[in-house]
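Have a look below at one chain only, the form predicted on its own, in structure tokens format.
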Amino acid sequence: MSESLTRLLDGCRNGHSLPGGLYRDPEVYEKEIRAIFLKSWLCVGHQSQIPQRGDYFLFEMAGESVIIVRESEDRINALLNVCRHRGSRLCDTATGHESRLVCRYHGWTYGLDGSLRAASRMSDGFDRSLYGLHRLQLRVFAGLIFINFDPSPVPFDPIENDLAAPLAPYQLDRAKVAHRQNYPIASNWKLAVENYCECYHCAPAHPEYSVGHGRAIPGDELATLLAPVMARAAAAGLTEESYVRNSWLAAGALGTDRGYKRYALLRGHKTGSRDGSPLAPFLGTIKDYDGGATDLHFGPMMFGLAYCDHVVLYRFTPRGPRNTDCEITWLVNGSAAEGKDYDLAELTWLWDVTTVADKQIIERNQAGVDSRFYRPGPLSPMEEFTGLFLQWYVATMRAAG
């Protein structure tokens, strides 16, 4: 660990924000990418984005590009978007369809499994089997696609073991992407995650959200409101596991951080909509609104909010020391038809208006922590999960050495 990083970590205090250098130092950023993001299970998309053989999308993070491509009905591959000849990118467009992957520089051609199929005019004895595209570890869970850059990653099992039961009623493997939208934020990735992890700012900054969501009120009040929601769980088609374990799960090994937490909706809201009224058909085996929602947490950059009729996924992807992509994905029942079963503008309204406001908040936060006079301030009890995230971050960076 460098002397500057050690000094910055030594300056961290539990219950406080981080020293400014941790939000802007390029050396710290590069260390984070190698220590956290290249070793964690990262949720990169949903299987419905690539329904047919040859369909692909790109996942871009911190200068790396990965091709997520469907090889067959039951197999999806994650391939580095780097030709094994002289390193050219193979795919340029964010989504597409290819029967094979061809490098337009010298014509090297790869199968959808990454194997090198053709490389003309190479020397005698050239062994194509040694020059396939680099494959990343990949798992599909509840329809969500996870990858890991580490060739020997920690087992994925803890995520699946702990979240399978809570997610079961939603049947996300049968859901589909209704919409995806990226909100580039001119800030360090940690400021974006910190903001998402707390609702201390919700009442003053997000009136559209706060009118219907219990997270916007203090924890003691919220716990009281949750009891009647839990009493309606079985009738709504939600399993006991979706409710009983209402706490964030222990992180465990690096890369398997996960969690869920149920909370109440307010003022008769049934879902996250403009007026609280239903937006889409029920997901999975759910058969009624129970008056609640579930927060989800997958790894260091993916969070979610599950309503009875749709799920919103938030992905914070670092693109540079002061640049982060915030991509939102809206999932609905796989059989739902836009314009008939749901109105896309209404489905996306709440989290679009909320994220536009968050983008401004986070960018102002970055400008402030860049000041020579910034000093870490104390966290509110309503910023508990942000505090836990910061403790996790400091411990992880120290352990990385």
Second form
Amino acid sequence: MSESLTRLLDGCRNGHSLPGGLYRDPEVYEKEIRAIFLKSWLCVGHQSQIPQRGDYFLFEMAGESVIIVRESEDRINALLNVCRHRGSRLCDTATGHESRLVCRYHGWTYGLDGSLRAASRMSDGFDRSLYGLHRLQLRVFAGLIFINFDPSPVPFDPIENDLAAPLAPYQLDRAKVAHRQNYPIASNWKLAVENYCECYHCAPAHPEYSVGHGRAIPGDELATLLAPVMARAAAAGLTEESYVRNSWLAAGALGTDRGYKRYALLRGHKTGSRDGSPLAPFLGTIKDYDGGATDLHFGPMMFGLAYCDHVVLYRFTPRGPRNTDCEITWLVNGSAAEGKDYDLAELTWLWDVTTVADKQIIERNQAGVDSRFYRPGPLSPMEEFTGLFLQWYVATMRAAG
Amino acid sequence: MSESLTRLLDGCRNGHSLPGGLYRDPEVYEKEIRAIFLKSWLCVGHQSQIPQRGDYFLFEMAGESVIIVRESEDRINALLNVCRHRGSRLCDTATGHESRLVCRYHGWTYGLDGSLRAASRMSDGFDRSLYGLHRLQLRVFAGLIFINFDPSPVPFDPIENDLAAPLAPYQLDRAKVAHRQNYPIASNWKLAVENYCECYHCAPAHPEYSVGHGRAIPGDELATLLAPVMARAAAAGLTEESYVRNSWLAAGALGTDRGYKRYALLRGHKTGSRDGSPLAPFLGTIKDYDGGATDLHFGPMMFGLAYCDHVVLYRFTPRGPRNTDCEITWLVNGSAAEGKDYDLAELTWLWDVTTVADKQIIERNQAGVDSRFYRPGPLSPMEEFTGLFLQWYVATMRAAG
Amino acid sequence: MSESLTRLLDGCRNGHSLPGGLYRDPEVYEKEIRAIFLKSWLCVGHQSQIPQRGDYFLFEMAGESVIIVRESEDRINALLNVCRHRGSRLCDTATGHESRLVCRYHGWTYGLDGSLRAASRMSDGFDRSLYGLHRLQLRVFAGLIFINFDPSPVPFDPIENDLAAPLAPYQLDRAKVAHRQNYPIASNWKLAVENYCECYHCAPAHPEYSVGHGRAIPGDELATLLAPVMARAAAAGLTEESYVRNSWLAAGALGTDRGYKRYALLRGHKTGSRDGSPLAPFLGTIKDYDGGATDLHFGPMMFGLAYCDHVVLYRFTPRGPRNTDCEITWLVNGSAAEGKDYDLAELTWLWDVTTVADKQIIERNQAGVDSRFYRPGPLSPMEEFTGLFLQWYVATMRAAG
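What's the form predicted together with a further copy of the same chain like, now that we've got the form predicted on its own?
Below is the whole assembly, all chains and molecules, this chain first.
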């Protein structure tokens, strides 16, 4: 560990924001990529994005590019987008379809499993079997595609074991992507996650969200509001699971963070819409609006919000020490038709307006912590989950050595 | 001191420009910010910019942002624009009006004196009095607002003591800002100050200025020209002070540089206008054009030029190792009305055309000193004041250790 | 040598592309500039670009700017574009004409030989003879202007001795520049040179070139194709030289790389045009199309392709660790008139379309080698010359210590 990172970590206090250097130092950032992002399970998309053999999309993070390609009906592969000859990128476009992956530099040709099938005019002793594309670990759960850059990754099963039951009624494997939108944020990734993890800012900053969502309400009152929601759960077709939270330090192993946490909607809102009225057909086997919503957490950088009629996923992806992408994916019932069963502008309204506001908030935060006179400040009890994230961060970086 | 800074300073010769590394190295730059800019008295504006309680403007320098806000008729505060909670910037816009300073992230609310007035839902033991905004030292002199980032700053009194008498007739505290214009220069701050400090370049580069201003004329001849100006001073309502120059090394303490130096206008010019004719009502108690102009110097980065009918202030602000802002402020008599008593285009013409030319000159200088083959060259006697600046710079950086 | 450069060089294997760090590290780049570019003979242009006394053009590379100016009919000088006073650039524009070189900052005035002729108002002891512009080594050969930043450069004679005879029939000293075009490539310079040095990629990437040029054909077959070309050489007015290749390690001294290598055109093509038909009058003393073309190599960064009716020169210039310019110059017979003897769009078509394609290929290569998981891959026998370049690169950097 470099001397400056050690010194910065030594300056961290529980229950406080981090020292400023941790939000900008390029060496700290590179260490984070290696210690956290290249070792965690990362949710990169939904299987419905690549329905046909040969369909692919790219996942790009911190200078890495990965081709997520369907090889067959029941097999999806994650292949490093780097030719084994002289290192050219194979695919340029965010999505596409290829029956084989051909490098446009020298024509080296790979199968959809990454194996090298053709490389013209190499020396006689050249053994193609040694030059397949670098393949990453991949798991599909609830229709979501997870990858891990680590060849000996932490187990994925804890995520699946904990979340399979509560997510079952949503049948996310039969959902479809209604829309994806990227919001580039000019900030360090941790400021974006800190923002996502607390609702202390919801009342002052997000009136559109706060009017209908009970997450910003302190503990005791929240429990009172949640009780009638849980009483309606079974009738609505949901499980009686209200809380699965093995995230941050509780996850046990790095990058296996997972969470499912119910809370009440307010003022009769049924879902995350402009006025609380329904937006789309029910997901999966859900039969009714139960008056609740559910926070989701899959791995360290993918969060979500499940309503009865749609799911919103938030993925934070580091692009540099001061640049982070927040990509939002809206999932609806796979058989719903746009324009008929749902209106896309209405479906995406709440989380677009909220994320545009958060982008500005987070960028203002980065500008402030860049001051030489900024000192870490104390968290409110309402920022408990952000506090846990920061504790996890410090412990993880220390453990990485 | 880092080894490379020591080596670069060891390579400096009196009477020569600096080694190239001092004009670009990011570590040298950061050291300069801490050793010079965060310890000096910096002129940030004029009190007339914030006439009402709650009026504020931002001063931004090298990643720092400071709110200069009027708390009351006789009190102006300089508050770090960083919330004490998680470090968000409070204010975004260059100027504004607020009765309280509210962080738009979590609603923490500060008084105009920086004290924390409200922070909702913090733990019981939370002591608001510990979390006021970071407040900087501030002094107002001649209507000009000076701040110092250092909590135990060098004394300001020497500036006031030396300049109060000669500036009195101008009544700058009753002046108003007629216009402000920023000229971003893609160069190190020292190249901009070197340029400002000498008039060896005026004849070849600034015909608009040279036609009417005697500053480019060597010593003996200049004294001859100045004599009749000084003879008219008392009648014109000016003091008989012709020279106060405690700047650079002579200032005694870092950042207390100050200067007042009279020189003659040429060819019957009365002021710094296109053809030398008057531009605006007399400032303060001045009664006539005496045929002279006055160079001003307040702190290491604020220079000025006082005519009988207006004052032009030049502030150099570092933005990065290769970026400097030159902001010009034109001050006129506080009771003068634009369009009636002065024409803004005419008022600003001379120093706009001159600064646009200097920007190009300075950027060309940066490009040249970036060459690996550039070697510091010898100064002309006409660049004496630039030479003193460079001596001061080297001594200051050495003393910072 | 820094530890990281040593480690990166230790990771190089013959017959493979380089470790990723060598394609992006700023310290490695700076070392390369000093060890290779500032010590090699660099071809900067053609004498016909500056026919009159006082005509000049700028050569810019890696932050350096050099004025290539004609002093007299038989003398061209290379002067550092940095004033000896305080380091300002003297000339801004890419080309121009000046009878003297006057610094627009303080008016210091230099002759076309770089000597300081005037510097007003300097101290009495000032000795102008010590402050001439820094002058670089310069040689003109075959109308091409070569410079060397090293004051004691490696000998130029080997280049001239080897290439004078085979180039004689082209009379390049009587040629003229028909067009120059710059193609900025967002990649390290080595990826651009690697690309230029091999034709393994021509078949998949350059159909416009491959249809008429035999360079992409493996050795034995190529020899068969070349035989009838060489049989026609004397009748066409060309020498019987088919191969001079003292390049890369074989050059003996750094930066004296040179090469002349004939190959066959295919399908009856006479020159590098859209359909193989002639483009311009014959160069020099050439009398007929012999069915061949010639690869040229002058110093480490200038390559070329000589046809019977025009020559195309490719200059690669580093702009930063990840930025390289590829400038193409088209030379034709000096007495040919545009629009009458040649059509500019047709003349430039082939190498414009090919270079636009290469730019994209090379940038894709940079993106790939930036992956933390990229590993150097094996070269094909068709990439032999690229392999030699990489061997030379590693040996040169090791030798630089």
